[in-house]
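Only one chain comes next, encoded as structure tokens, the form predicted on its own.
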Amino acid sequence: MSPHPVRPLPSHVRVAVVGTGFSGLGTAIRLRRSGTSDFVVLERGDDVGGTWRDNSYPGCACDVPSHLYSFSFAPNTDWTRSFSGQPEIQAYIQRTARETGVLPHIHFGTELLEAAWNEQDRRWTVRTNRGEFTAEVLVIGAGPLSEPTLPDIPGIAEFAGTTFHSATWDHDHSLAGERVAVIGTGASSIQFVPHVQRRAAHLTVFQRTAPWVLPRRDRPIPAWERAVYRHVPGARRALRAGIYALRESWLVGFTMRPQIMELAEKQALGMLRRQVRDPELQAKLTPNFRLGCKRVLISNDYYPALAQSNVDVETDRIVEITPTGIVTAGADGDRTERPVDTIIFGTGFHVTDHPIAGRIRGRDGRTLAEHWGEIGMSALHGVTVSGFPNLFYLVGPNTGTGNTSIIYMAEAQVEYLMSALSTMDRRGLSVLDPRPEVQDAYNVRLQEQLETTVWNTGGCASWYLDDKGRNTTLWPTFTFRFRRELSAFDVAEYKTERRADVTVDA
């Protein structure tokens, strides 16, 4: 049961907001702090969180430092590690929403079903599971880990065990004394595998591809520092712009210089050879492309956990699951199954194709899923799309980063929306639409730039490339040069249409 009261949706407002992870809510607070009062927030569960509130399995930590990975408007000096786990995040994004005075307009339990442009109003028609209502502006920040994706294996649903998603755990679910299955090794599976490997009986980890895995410099901030930070001017903000400074360093070798990454190469196989003994494993474990073309993870205790003696690390390809287990076959073809009690699937997100996308309806009545279906997700500055007028969508195409804090990038981006519904009403606009050649050039530049880059060129194939193996994911270069892009809103790379043309109902 929802902690928050259930209120009713209002007929029409300006602005739509679905989500309420770091992007929804850091909209909602900016139209707050605006003086804007006629917005309503989405958010389908029962609080406020996001990607934070819904994964909350064993181990769940970010691994962007602390204070730079929070909104640069609501400091928080009191944060316990360097990198915080999962309950320190989304107490952190509860507190920043109750003390911004944003829950009123909030409205929890409701799940956008539809959106619709309506051509004739100059309006959204928003559809929920709680009612519709229309809308001047929406804004999409339900963000790209928010819906799990699960392998095709054949015989998935027959598995008369038990299963659940890394982002869905079964917290009810006792692993004490029982063979599980972990089918993937990402950024989540390196996080509780070292949890599940000290409960289970056997545990075996299904890895298709070695990870690069480089040590986190993890350590607790004990309790005079954070006292600096909160009575020293200016600590904690040169504390955070370090970390940044630090962290784009990092695009050199990702982006321009991809050879530079061999020197964080071999640190991390010198882990690997330091925390793996056994040769046979390290093969196992030696990743065979350039770090930094799938996503660096960062671990102290993933490699000790494989080497137990309760683990074994398949690598052999998953053919099929049986009611009882996993059968997997070799290079000979030979087909060998393993008894398991629970599988648990740390496979990812839904990120280069996003299934809200399918029920966003633009101009032409198509989906904005079968609009990038044909072209593969783009926008404009990642955040509009042609033939969807007054859309702004959060943390889009071409807005994630491989080295730093996407609350970095979400915060322009939420700037650019401010600058767009200023220049609406000083102007008198009621509709802004993408002019169609300003964003396919805008694209065609962006692909040419991350042609280069180690995340194009690496030798993976990783989540950032969708199944085209088209970027579609990630920024290209440094993030400041994000936030200037967006930080005036030209009017001249859209179309328009002025309020003195439409009539509608109040």
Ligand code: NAP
Given for the second form:
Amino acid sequence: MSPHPVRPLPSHVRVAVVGTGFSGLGTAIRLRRSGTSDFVVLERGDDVGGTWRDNSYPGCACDVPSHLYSFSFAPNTDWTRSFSGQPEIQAYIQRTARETGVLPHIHFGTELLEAAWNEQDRRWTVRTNRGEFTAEVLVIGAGPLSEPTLPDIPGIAEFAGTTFHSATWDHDHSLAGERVAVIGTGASSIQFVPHVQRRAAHLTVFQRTAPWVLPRRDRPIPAWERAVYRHVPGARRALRAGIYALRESWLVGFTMRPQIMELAEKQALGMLRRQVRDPELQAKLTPNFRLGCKRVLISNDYYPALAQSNVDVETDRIVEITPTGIVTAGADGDRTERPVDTIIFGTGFHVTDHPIAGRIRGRDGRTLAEHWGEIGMSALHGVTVSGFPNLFYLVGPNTGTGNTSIIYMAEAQVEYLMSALSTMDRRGLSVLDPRPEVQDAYNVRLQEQLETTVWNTGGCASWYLDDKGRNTTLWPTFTFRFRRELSAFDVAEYKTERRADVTVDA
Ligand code: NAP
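If the one shown is the form predicted on its own, what is the structure of the form predicted together with this ligand?
What follows is the entire complex, opening with the chain shown before.
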């Protein structure tokens, strides 16, 4: 049962925000700090936290250091590790929501079913499982990691044992003594595989692509050091700035000189050879693309877990799931069935086809998903979309980063939203709709910049690219450029309409 009281929805608000992960919550906090109370936040779950609430699998942690992976305006001096685990991050999000006073604005157990732009009234009609209301401005903070993906493998529904996805971990299921299969070797999987290996009688890891894995430079932050951050704010700020600068420097390799990545590849291969002695397993685990092309993973215990005697790494293609096991086909076409009791899917999320886009209807009555289905995910500044007036889609197309904190990007977009809202107030505007030619030019520029990056040229198939091979997820250059670009709202980039009650020329 939700610990939060159920409140009636208002009939109209200035701003409706969807989601209480970092971006939705950050918006709520910023709105409240600006003195407005005319907003609601819809949350389908019964707690704040978004992906950090849902992903509670054993070993779940962030691979961006916590002193950077946190709100700039709500510093936490008490992080206990350099790379915090999910429980500590979730506790930080809950505490921040409580202390900033935004909880009364959040409607828990309230799911957005459809938001449709009403051309006549110039506002969004927002339909939820708990009723309907209207909003002048709609902010989507649903994030790209909210809808788990299951692979399209024949027979998957017929499996008679236990199955779950990393984002919906079944904590009541012990795995002890079982034959367990893990499908997928991404950022989530490599964190829970060591845990599964310790419990299961036998573990088979089904690997489609060998990822690059670098050492995880994690360390506990001792009490004395935390006391320094508490009493000397400058020390904490300097640490954050240092982490930011170091992470930003990786972009030289990612975006300008992918050859530099050879140095990191040497380091990764060195670790692989030290931790895995068996040459056959080493070969299976050696990536065949340039480091950085897919998200770089960090772990000290993944390879050692795979080297244990109760683990097999299966690289043959999965062709079928039967009621009792997983069938693979070798290069010669030979089928092998491996009987298993439990299958854990570490198969990721709908990153390039956000399901929530199917619930947002713009000016011409088409959904954002239909619109993006034709032209690919795209937006102006990764946040507003032509034909979808007064919509702010946070952490939208081409705002992802492979190297640094996504919260930094989300905060830049929230500031952009705030400056859009004050522009609307100042000029008496009721509608802001990006000019299509401005949005197109912005995206042409982005795609040109992405052409030479390691994400596009590194020789891998990744979810950074959509089904047409277009990189619709990542920001192509330094993140401070993104923040600078969004630091002022340029109303000339938008088609505007004035509120009917405004007569003076603003
Ligand atoms: P992911 O990176 O998308 O990895 C999915 C894995 O499933 C890949 O290894 C993929 O193989 C495999 N896969 C997908 N469909 C398959 C199929 N039909 N057959 C076999 N294998 C299949 O998902 P994730 O690990 O959940 O991570 C998603 C994102 O969440 C990360 O990139 C990151 O942004 C975030 N995350 C961050 C952290 C952190 O901060 N430490 C932790 C977890 C997640 P291919 O490689 O061949 O496609």
